[in-house]
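Take a look at this single chain, the form predicted alone, given in structure tokens.
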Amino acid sequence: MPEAASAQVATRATVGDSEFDRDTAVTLRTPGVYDIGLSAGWTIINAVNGGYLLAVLGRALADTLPHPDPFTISAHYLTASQPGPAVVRTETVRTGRTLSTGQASLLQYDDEGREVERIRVLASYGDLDTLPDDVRTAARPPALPPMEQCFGPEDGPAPVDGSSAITERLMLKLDPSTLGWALGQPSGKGEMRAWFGLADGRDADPFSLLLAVDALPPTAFEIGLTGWVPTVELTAHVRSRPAPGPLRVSITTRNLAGGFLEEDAEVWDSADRLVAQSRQLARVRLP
């Protein structure tokens, strides 16, 4: 972990007062129109991370809709977003007593000043605090070694400048059994597991869960592929407000075909509760 991040952990940022909160905050221009400067701090290979972008849109919809928390949000990634100014446009589709639904688009401008839509989402919001505390599940938390036996980006070779700025903002400790790709010996299994948090110590909330489902290295690496794996579509479900403490994230891929793969993610909190799930379709570059 960088020294700056270590210093931040000592004071522990709080929800609402952290780098993640500042970098996902949108400014209302007119009803349904928000401005934001997409931060370069959440980039991978110079493209803005999809989970960070989902959190930005999630924040705008939370301001638009009468309910506070994303329950389900589906995003289609149309073009690659770049750091810099962006506009989010939201629309309320329906409001009800327990759920409200809205849609949002994130747009930027190309070099000739033309508007380009980057992402379009449809989401349903509710209030997680009103849900009954009744869990009946066959799901089990991922079996991860203790955090001190796992490895983060700081344990590997120095990254290429500008290629992995997001890792400086994450507390990411990967299960050694899913790290064969980093040693040139991928297992051939589409699995990635890690302890996850924000580097400044901020506890998780529903919006950072939207980041968590898309913040680990691609499962394609452990299948033996390299390079960028851009998301085509991602649907995330937030199931519960997470307990304080580090999260555990497990991502699996069962099928790569035609240059596309799916990634199924589960996010578990420190109370052993499944707090978020997602599925995404991503494109891979075949040799």
Given for the second form:
Protein chains: 2
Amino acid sequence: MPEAASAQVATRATVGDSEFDRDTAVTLRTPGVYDIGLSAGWTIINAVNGGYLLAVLGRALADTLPHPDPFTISAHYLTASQPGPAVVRTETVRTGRTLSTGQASLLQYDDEGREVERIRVLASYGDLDTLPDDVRTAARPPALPPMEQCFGPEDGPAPVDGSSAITERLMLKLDPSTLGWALGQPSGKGEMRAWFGLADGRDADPFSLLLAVDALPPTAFEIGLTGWVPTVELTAHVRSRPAPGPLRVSITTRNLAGGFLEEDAEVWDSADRLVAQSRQLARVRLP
Amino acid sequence: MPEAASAQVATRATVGDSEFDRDTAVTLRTPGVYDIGLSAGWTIINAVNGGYLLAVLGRALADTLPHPDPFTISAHYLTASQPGPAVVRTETVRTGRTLSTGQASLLQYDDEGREVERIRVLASYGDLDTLPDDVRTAARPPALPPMEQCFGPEDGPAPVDGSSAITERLMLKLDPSTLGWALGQPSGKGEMRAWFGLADGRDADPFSLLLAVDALPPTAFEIGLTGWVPTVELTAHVRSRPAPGPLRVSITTRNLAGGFLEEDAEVWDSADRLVAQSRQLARVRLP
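Output the structure of the form predicted in complex with another copy of the chain; the preceding block shows the form predicted alone.
Entire complex below, previous chain first.
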């Protein structure tokens, strides 16, 4: 390997030794109880990103359960999390040979020091490495222009007001055909597509997939709505261990009605495998 | 109304007074604890149908929580339920003005009388009647032939072996273009579409929508697989109170891989509203 290329590779963060790993690491206090400081580095308009929080809960459950990988994780978001101290309480619901199921709660403290629950999660874990290779998928990867024809937050004035520290930690390159909202011309279609990675070059793993499914701008922006789109519930399926390299994420909304919408995400890896799917129910502020 | 038509209407079961209502009714034992006898009438190949069980849990949570309707309910299926006595234990996780969140477990008893957990559920409830009428949906109802050109279990030899009492309680008319599997010629596409109702004519409500999302034959059959397709996790969103009349249900699978598949269901009412969406992760037995 030429020296320059070697030096470049050496500066890339690796799984287990990256900002994402450090900021999602939980510390065992007593069996099933974990401490964590929620990092201010993953905030979007001053709220802690829901995908980052899901990854924190996912790692605590991976420590509690006998299986390593979240096959399906369902999170109900109760109150808005703040950067700072938090505790995760886990419970083993059932352990089986192929799958085990657990529950976890993320809690923070109010002004009187009382615990306030932020998120509750149910999840079934397995081991992705034990799955057969059989793939009979009808799905095709999203059609995305090459990365250099896509646009990130660094390519223009911040399209979203407020502090969004998370944008510094992501490699996010949005398909220009889903960027009309940023130019005041939303397409009216509930679609958002992007190349996705971590800014420090860390490759994807099942936990960063939990971040990936909730890291793009809301599809509601392309439907012409603005403002915060808080998640009520998000369920993610991790279907395969992602190959190294950038991910492609596609988000689709079919039904905006009654002040709620669903967001369906698909995450594809560099080997053209559909590695994660998610759906969330979110609230929108109608004009 | 002519006398004959009036008599016909009089024989239809109504919401609150139907087999489905009686078989999903839970009896309060102590606050948050409910007894129920799981009916043998909703079994499919001797297993109690997962949608029926979800409706039972949904009704218990509706009794516990201050809001009446399941907006989003996530169920992780742990062990196979049997017809007979069961208990539902609920917990109020959070109550808010618009939404409240609860948790519920369905338990049965082993030979030594110990409780065995069958299903654990997290759900956020609201009141569908308070939602604004605003609809900006990109989704269109599934293309289904008229009901009289579709086929139900009564139209041919039972395509699935074993006792399937549930078929007597459903009005299920499958789109012939998704019925190849029953003739030994699966289409290879992961699609299943049907007209859906309750056999006694009871109209749909949010709880019967929980049944509707898991009542069609598995899409895996049309992909050419056979055998049981047990649900690992199912999340359903109820988006609108359904209008009277038959429902249209469409199920799609995009990704069968590694011995698992997702099933996405959409339920449309007679007023062309998308009233429920669901996604489940299920296991398949690979040949």
